[in-house]
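A lone chain, given as structure tokens: the form predicted on its own.
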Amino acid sequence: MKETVKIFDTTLRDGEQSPGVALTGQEKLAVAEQLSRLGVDIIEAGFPQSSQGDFDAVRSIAQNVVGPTIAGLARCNQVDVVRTAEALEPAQRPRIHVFIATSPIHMRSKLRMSPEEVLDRVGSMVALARTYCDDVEFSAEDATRSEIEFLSKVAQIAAQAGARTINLPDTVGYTTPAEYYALVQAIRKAVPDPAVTLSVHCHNDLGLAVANTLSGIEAGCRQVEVAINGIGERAGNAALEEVVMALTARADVLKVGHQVDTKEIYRASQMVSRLTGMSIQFNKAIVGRNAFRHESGIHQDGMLKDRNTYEILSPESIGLGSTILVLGKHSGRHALRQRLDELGLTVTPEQLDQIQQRIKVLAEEKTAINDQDLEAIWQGAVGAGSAISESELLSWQVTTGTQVKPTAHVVIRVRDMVREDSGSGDGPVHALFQALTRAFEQSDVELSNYQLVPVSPGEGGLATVRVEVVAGSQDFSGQATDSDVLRASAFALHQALSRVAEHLTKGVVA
């Protein structure tokens, strides 16, 4: 096909903005990797004033990956744009998107700015931009529910001043596929340049992102803004898989391409699963669990004689699968950096030290070690690397039963000295809990959330467990893999009580 869109992807802006989830710049850095083995055209790496830590992580890849463009947002003024590029330089194909609000409730309610002064504002800030770098992205948050003719202003001023792709935002998932295709048609009579790329980034508020995408496509955008999994603010953005597998599927109709590599689709799916502890449900179209399952015997029967018959797509061109490793106790560390650089999974010489020791208790437990088990247990390693040193959980112990009410006993260590309790609760989660809160003498604490995801199957497979504490009003989050649902228990929640005790006596966030 002559025509191409670029998949722009804002899994590690957009989608981290996902309540709960929170990245270290060792994971970010690590999805980065793989989305340039996706092959997509655009990384969004985050929001460098934001804090410090997006900064890092935006010039982190900014620094390692190759391929993709970096993009960092900025919102339209002067010490975003400025912070944006220092971030972005050290990228081979940087990218400033800069973004305002054009919808007059957002301009009256949020920004409290008059039109002339929003106008004044895209202008100067996407000229500002352009100084630092040449490639420049505009956005006109709110552009569904902005005024058409405003919105065709605010356009002209951006392409004029140098911006090279013109973003409209669903921001609250509010059109229809056949509003938003007149929207996109509008702007591009406003601003008829082909060197000005349009550009649709839709929300799923009303489960329509997808559709609206695809119906930006057929309008003239040439570049999507998508996210892993779909996630993202509320309920979430559209998802990469699913708009480029309708474009692959469906290329008859659409009659444009990409450049994604599609095999590296499931991988992708399941890393950004694993690590956000975002679960994937089950009926999700593309990657979900039952995605390529059938149980009807009249379904069963015709894949049986063609598989045609009811997969519009085959498991195996998304990746579907695991790669088993020869790896286990007798593994060398050799052959374990080669298999951690060809997954693009970064590690120091310490925690190369801990996978290995890792493998090697797992092999006592199972016969075949798979990249999804390697991939949990690097991130079992990158959690331990990040956690907070100053507390260490030295040795638990459970007790439950039918006729038993469940307690536990902990002992940690909190910087020089060793604390040990004990608690009991409705359950042998709950009673690990009260036992840490008592050790970490942590009285205002409740857990909201805890989620056990299998990682591989078998009798010795890995199961992930993430927890969610609440402390005040803050949110704090812990996760851990084992082949113990127990232990990865034990070891999640000690990690999100870690964080509290570090916040509360050093006023950090975590």
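Numbering follows the first chain given and starts at 1. Computed from a predicted model, the values in this text were never measured in an experiment. By rigid core we mean the largest C-alpha set that fits within 1.5 Å across both forms. First, how it differs from the form predicted together with 3-methyl-2-oxobutanoic acid.
- After superposing the rigid core, the Cα of residue 214 is displaced by less than 2 Å between these two forms.
- In the core-superposed comparison between these two forms, residue 476 has its Cα shifted by at least 2 Å.
- Comparing the forms between these two forms, the C-alpha position of residue 425 differs by 2 angstroms or more, with the core used for superposition.
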Given for the second form:
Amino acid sequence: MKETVKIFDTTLRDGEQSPGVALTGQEKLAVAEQLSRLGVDIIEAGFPQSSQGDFDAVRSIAQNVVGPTIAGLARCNQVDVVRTAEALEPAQRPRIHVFIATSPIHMRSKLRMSPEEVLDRVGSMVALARTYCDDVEFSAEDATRSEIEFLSKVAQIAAQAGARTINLPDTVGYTTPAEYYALVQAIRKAVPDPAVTLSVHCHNDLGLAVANTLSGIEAGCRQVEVAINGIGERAGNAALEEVVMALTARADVLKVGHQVDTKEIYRASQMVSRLTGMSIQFNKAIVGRNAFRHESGIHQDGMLKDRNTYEILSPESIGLGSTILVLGKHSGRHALRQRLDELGLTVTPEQLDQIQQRIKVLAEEKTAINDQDLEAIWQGAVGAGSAISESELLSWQVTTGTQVKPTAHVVIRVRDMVREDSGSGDGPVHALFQALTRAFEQSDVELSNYQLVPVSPGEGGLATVRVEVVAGSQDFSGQATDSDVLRASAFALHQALSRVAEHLTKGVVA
Ligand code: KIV
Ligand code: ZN
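Since we've got the form predicted on its own here, give me the form predicted together with 3-methyl-2-oxobutanoic acid too.
Below is the whole assembly, all chains and molecules, this chain first.
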């Protein structure tokens, strides 16, 4: 039987560390459910000691997501290891992932520890993690800038203390394929035990993350650490979809299999993009808008004669074009609940009501609501939170056009008070923002980001508007999905400013 490589997905940990990304617990659970459907072997659900929110999210994923191993990240210290074990406690297959830096610069400048102290810590913390769980992974942070003799020693001590997986991160995206190949081979020589899996984790600072990952596989790594859409610290991690499709399309060269259901790739990619607000570049390999589009006449002619002339992968192989049309205005609550469950999108009864109302309204303009629409509507409902019950956008109106200064008028309810106000601006969105900040009686608030993301194309197609505002030194966001971009803008701005209002009220009370 063909050997397989384990797919370790770190979208929810390294990916979530992408600047500007902050998923809620419910959103993380939805991503984890999709990763499970995708068939990854391991989900790194978070870094429990980093915050209470991360702890709760890891615990909820450990409790609810069946199938993959659930991993939590811990620094090499007792508090982190114990807290991670606690978060993973409900998991059927838990993994504690401990790490410490091993390069001279990290040990000297960041950790302020001697190499001997680092060695000592590796042995004791891997051993401690093993008292909680059989499956322990050890990562030597900045492995590619570590001294090879020292790194070999670290790997041997980790293996002796019970680590089953030894990960060799290219933390700063510095290595090259040939160099990484040699590194993996050297560590395999130092730790020849086949029960210890070597793992690759590459960052993309020089755009080499996927190339280095494939080189790691060729050198003998049987676990790859990847993230959907390649998100992660700075320039990101190796993209799951690129590594998996390279393994699929070039099985003749790479000669190792994987367990991923590639037909779930597109949905996972869209979901992560939408929830994180990180758009996918048009020419991105595998999941970019243009990945399967052919523009030139010669290419189109070739494609019509035989798709294999210009396509090495089919769009169907990643699940593109297979979105199921699910709901219309006559769909009942039961069908809606069932589809949400199937998609792993959890809701409270109030959120279900809200989603059903939105679908009824949207279905007037769009005959069928597909999974992508439903996900976007769900995200708006679960993102609303308590701030929304405190305030409501009752009505809005915008006037704009040639030689007209855009103006807006809004009516809102704040608790039991109805307020209305107007504003003008450089464009209709700016005018809405001005009118809303006046109605909320907020002065020191700035609109720092506005993003429009199409959800589904065609007539009546939906778009999601995401906005970020800064109040004082804090960021607040809002988002809404609609077939009318100004309506979506009005509701997204209202959501963000409701959060500011809620924050200010709490601040005064506290
Ligand atoms: O890049 C890195 O070194 C990491 C480790 C914590 C695995 O993300
Ligand atoms: Zn990393």
